[in-house]
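Okay, so here's just one chain, in structure tokens, the form predicted on its own.
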Amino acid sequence: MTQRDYSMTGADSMRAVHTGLAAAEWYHTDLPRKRMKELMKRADGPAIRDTVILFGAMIVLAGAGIALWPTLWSVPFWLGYGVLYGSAMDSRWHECGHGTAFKTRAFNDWLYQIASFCMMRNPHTWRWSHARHHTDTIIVGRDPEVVLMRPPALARVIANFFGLVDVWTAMVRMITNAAGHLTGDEAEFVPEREQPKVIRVARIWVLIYAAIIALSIVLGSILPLMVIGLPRLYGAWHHVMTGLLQHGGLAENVTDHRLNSRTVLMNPISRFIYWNMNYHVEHHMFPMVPYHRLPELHEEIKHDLPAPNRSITEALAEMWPALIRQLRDEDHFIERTLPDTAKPYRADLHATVPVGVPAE
């Protein structure tokens, strides 16, 4: 077996950057100018709409479960709110990260400012981190945003399905960066002229959650909390399930994206919670395609790719077991099968030097 390592400073990093895997070019399906400009067009409506029902639902689900407080009777509201807080506003960060979301930039960096105050996830450093995450995506020592490292820790894996370590890791560099520090893989992709936007925005959010906390200490009651912050931990279940599904088990260091990434085909809640990134290999081949046209760019390039995950319970049964053989087996990794109508995966597109083998 192989041994990886992660860290956008260490040895794999290096090697990336040696070999050529690192901002390489990567594979595309063809698609006819004219209607890739299609494809691509903003639009405000389909965003405005699924804001003002993400928005209106969440105030009726906290309005009722504050009334209900402290009653059990709250608890079916709490739950509701809490996916919409703690996994919704996931696809919102991700998509108004793009700014493909809305037409007008305004719209965009607005969403985009709430739902990373909603997920902790501080809006300068994580804007950087996903983009190189879609220049070097499963890039071993590339890409900051791997949830599933080999071998795989299942019991991290598990404990963030209540948020319980991302929550964590989340203060602790709000708290970090808030006494004006930078981690050290935050510096090495966050620009410097970029760093003091991050040490002010979690300077403010440092203020907000102690409001929070201090007027759930005047009031005897951790209902502010509910409202503000715990969301965070108890609706995180629905973005940790659709996230490990986006390249769980699949290839690493490949530069083709039909190879380490997954399109699963979902129901129509968990389509409007994940804004439609179950398309997730179309996503990432041509990130520029807003959310709300990503299935006709599913009908466009499907003959290209590998057949979609028919569900989530199918993609589940097909990731888990990659992950177990993992634990035993790091090399071990599910080959997506391409039809006959798709063009070949290209290896010679990427170096080929192994995970571990030292760079000449």
Second form
Amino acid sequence: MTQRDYSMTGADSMRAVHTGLAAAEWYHTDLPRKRMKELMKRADGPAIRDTVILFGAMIVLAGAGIALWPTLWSVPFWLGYGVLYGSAMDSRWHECGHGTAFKTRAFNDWLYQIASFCMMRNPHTWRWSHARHHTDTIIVGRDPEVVLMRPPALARVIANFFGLVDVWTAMVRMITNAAGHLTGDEAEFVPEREQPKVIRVARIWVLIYAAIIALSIVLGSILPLMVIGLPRLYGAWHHVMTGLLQHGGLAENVTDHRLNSRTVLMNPISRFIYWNMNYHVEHHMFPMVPYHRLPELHEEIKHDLPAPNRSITEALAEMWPALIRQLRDEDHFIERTLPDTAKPYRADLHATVPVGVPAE
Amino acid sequence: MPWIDACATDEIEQEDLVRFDHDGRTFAIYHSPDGEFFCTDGLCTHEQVHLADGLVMDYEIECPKHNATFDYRTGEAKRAPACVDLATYPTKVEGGRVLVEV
Ligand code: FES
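Show the form predicted together with its partner chain, please, the one above being the form predicted on its own.
What follows is the whole complex; the chain from before opens it.
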């Protein structure tokens, strides 16, 4: 069994650099440039519509929650508001971080700042970590966004359904940054000239949270925190669930997103919350394609991809047993079968993955 | 420096780019929305990914890997994760060909 070191400065990180796994050439499905250009084309319309719906729904739900506070009747409204705040903002953070959601850059940047605040992710730090996640997707020691390490820390994952670990870590980072320091891993992937921006945002956020906490104390009620801050805990479950499905149980240390990412067909509400990131293989292969064109991209290249899971339930049922087995067998993973129409996996590019010996 | 024949003007659609390799180096040649031609280094300054698969919008090229953008007229890095500007090279059009001075 292979012991893994997921830190950005450990033995696996160095090994990935030496073996050429870091910043490697990745597999892409062939697509004519003309079609690719159409799919990459930016527009403001879809994201403006979705943002109006999102903020409109948040105002209505929070308004109803406040009006009915503190009765139990307010609970369903908080649950709805929480998912929009603590989960839909994750996908807005993600898409706007790529700069693909809107055509107008300022719109991307505004929503990115708001979503980063809601998700408690420093907008400067996380831009860099996510760039690394795209360069070195699920390469051990290189990808700072591996959620399910092997063996999977299931207690941590379950706690994170309520944001417990993430929020605690975010608070520690925020206070560390506000005090003028970057944590070890942050210093590794955030370029020096960007580091003052990390610190400035952390200081502003500390002031905002201090004001919300002060208001709660003055009012003698947690109501202000129900609107800002706590939804990151009570509404996190949806983004954690979808996030686990992105790469959970699949291969590590490969350079083909078909082996390490999962596309899952989902109901329209989850797709709205997740902003179509259920087309995850497609997104990783072609990160320039905006979320609203991913269904078309999927249709275009599905002949070359493993069949998607047909529902969240089906995907969870595929992933969960693999995670349980990884508790005792860290080398276990699910190798997804390609259709006959696909170009085969290139075993020579995936030396660490015994392609052809799939998990049962 | 000599002018090098890079490609025909009609080989590049308007608001698009092509890759041009010469003498062991790689470049990107752009056809702007106004019909002008520009040339930059071919590799993104962030992680050396070729820009040829990127997206041209007005006067900017967006890198296909992490969506950094550059103004291809000046090479200026406009959006993270690129922090370093792209090198640019003079171009001219003669007899339906794009020439670059690299
Ligand atoms: S390689 Fe171009 S943005 Fe990262």
